[in-house]
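Okay, so here's just one chain, in structure tokens, the form predicted on its own.
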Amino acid sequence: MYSLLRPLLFSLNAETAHNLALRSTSLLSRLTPLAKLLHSVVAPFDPVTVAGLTFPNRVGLAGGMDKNGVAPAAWWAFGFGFVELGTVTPRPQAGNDKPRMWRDVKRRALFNRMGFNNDGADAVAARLAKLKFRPPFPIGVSIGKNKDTPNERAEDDYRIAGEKLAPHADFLTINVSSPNTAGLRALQTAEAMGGIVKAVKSVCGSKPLFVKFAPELTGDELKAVLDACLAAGATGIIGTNTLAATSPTGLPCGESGRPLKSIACERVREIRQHIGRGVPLIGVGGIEDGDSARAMLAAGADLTQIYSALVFQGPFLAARLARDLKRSR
């Protein structure tokens, strides 16, 4: 079906197509009987326990697709094993000026400079609180700081967003690695991350807390930041976010999809070697088929996440990957 729809979607501006697809998934999410029926037909069951949570399978939706939590039941219906909503900031913000999303079909890549456009923590928390049907899989929320909040006050933003969203999430993710908010990646230091993790940990209680890092962070710098986060109470790590790149309009952006495949696996392997086997690790970046999903798990990831490949292969990719992983176990 998606092979028939894709030419129509690809004839549209990338963000317009994204919003159209999200409206469709939002509608499915509200049609609970249909979502349950679809899940019963397509969703594989290959459960695993990570960070004290049970995941129906190892393939999740990465942050950035469903920023405002409008379609959690639809992702469950499509066969995902978990979802990460957001990134959500304390206050609503419009994000960067358009155009801010582009496809590179030949390279199976996406470029985006969205800039944490979202409805804000209050609105997303209210939406999750009012769910008529909460799908039986882990729902995570990625949190970030508003772009007009100086880095010196970043801890406050992360604490506020965490406090508002933790009651409605199964886990939280601290996003300090998007290249689309000016200065955000400067927070990827041991000193800054120790404070941010402590701030969020103080309000999220026993909920698992992950930290997501950029693929460019490596070596001793990466090790120092990992140590600081874990010492401050982080439960696990997500590697990686998008690559810093230049958009077709000449402005800074993030690049995701196939070009990220090798570096994401390499970074996950580096992280696992440093943190050891006991710390939960989610691998994301360039996963598009069974081989790339297995490679991420072999590199040390406990779970995987996808996003860009959905644009090129459609919403049932997660179910296909999960079935492939189950067969190869």
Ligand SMILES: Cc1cc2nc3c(=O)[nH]c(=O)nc-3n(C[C@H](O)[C@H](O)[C@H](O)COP(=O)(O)O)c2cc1C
Contents of the next structure:
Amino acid sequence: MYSLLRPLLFSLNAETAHNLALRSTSLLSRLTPLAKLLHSVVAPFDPVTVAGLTFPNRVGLAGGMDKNGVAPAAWWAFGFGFVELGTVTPRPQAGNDKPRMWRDVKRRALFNRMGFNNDGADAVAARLAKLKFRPPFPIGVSIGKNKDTPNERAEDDYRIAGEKLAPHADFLTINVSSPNTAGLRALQTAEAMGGIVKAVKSVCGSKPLFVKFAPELTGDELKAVLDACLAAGATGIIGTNTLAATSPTGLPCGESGRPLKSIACERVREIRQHIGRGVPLIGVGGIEDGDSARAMLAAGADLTQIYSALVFQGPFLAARLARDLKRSR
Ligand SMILES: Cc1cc2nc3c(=O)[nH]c(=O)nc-3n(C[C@H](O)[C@H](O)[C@H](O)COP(=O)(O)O)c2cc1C
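Having seen the form predicted on its own, can you show the form predicted together with this ligand?
Below: every chain and molecule of the assembly, starting with the one above.
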């Protein structure tokens, strides 16, 4: 079905197509009987327990696709094993000027410089609190800092967003790795992360807390920041966010999809080698078929997430990947 829709969506600007697809997905999310029916037909069941949570399968939706939490039941209906909503900042913000999302069809890649456009923590918390049907899979929320909050006060932003969203989330993710908020990646140090993780831990109770890193962070710097996060109480790690790149309009942006595949997989391997077995690790970056999902698991990930390949292959990719992983176990 997606092969029929794709030419229409690809005739539109990438963000317009994204918004159109998300509006339809949000509609499905509100049609509970239809969502339940679809789930019963397509969703593979291959459960796994990670970080104390039970996931119906290992394929999740990556941060950034559903920034405002408008369609959780639809992602479940499509067969995802979990979703990470957000990134959500304490206050609503518009994000960077448009255009800010592009497809590179030949290279199966996306470029984006969205800049944490989102409705803000109060609105997303209220939306999750009001869900008529809460789909029975883990719902995570990624939290970030507002663009106009200086890095010296980043801890406050992460704590405020965490406090508002933790009651409605099964897990939280601290996002310090978007290339589209100036200076954000400078927080990927042992010193900064010790404080930020502690601040969020103080408000999220026993909910699992993940930290998501950039693919460029490697070697001793990566090891030091991993140690600091885990010592401060982080439950697990997500690797990786987008590659820092230059947009078709000549501005800084993130690149995702196929060009990130081997780099993300390598980084996940490096993270697993350092943190050892037993610390939850989610692998994301360039996963587009059973082989790339299996490679991410073989590199040490417990769970996988996808974003860019959904744009090229449609939402049922999640169910196909989960079925493929189940068959190959
Ligand atoms: C348009 C777009 C927006 C994104 N926004 C976020 C975000 O808000 N928070 C986040 O943690 N990651 C965000 N990401 C990064 C993805 O979650 C993921 O880490 C990255 O795209 C690599 O996975 P992929 O190759 O499967 O797309 C975004 C990616 C894209 C393409």
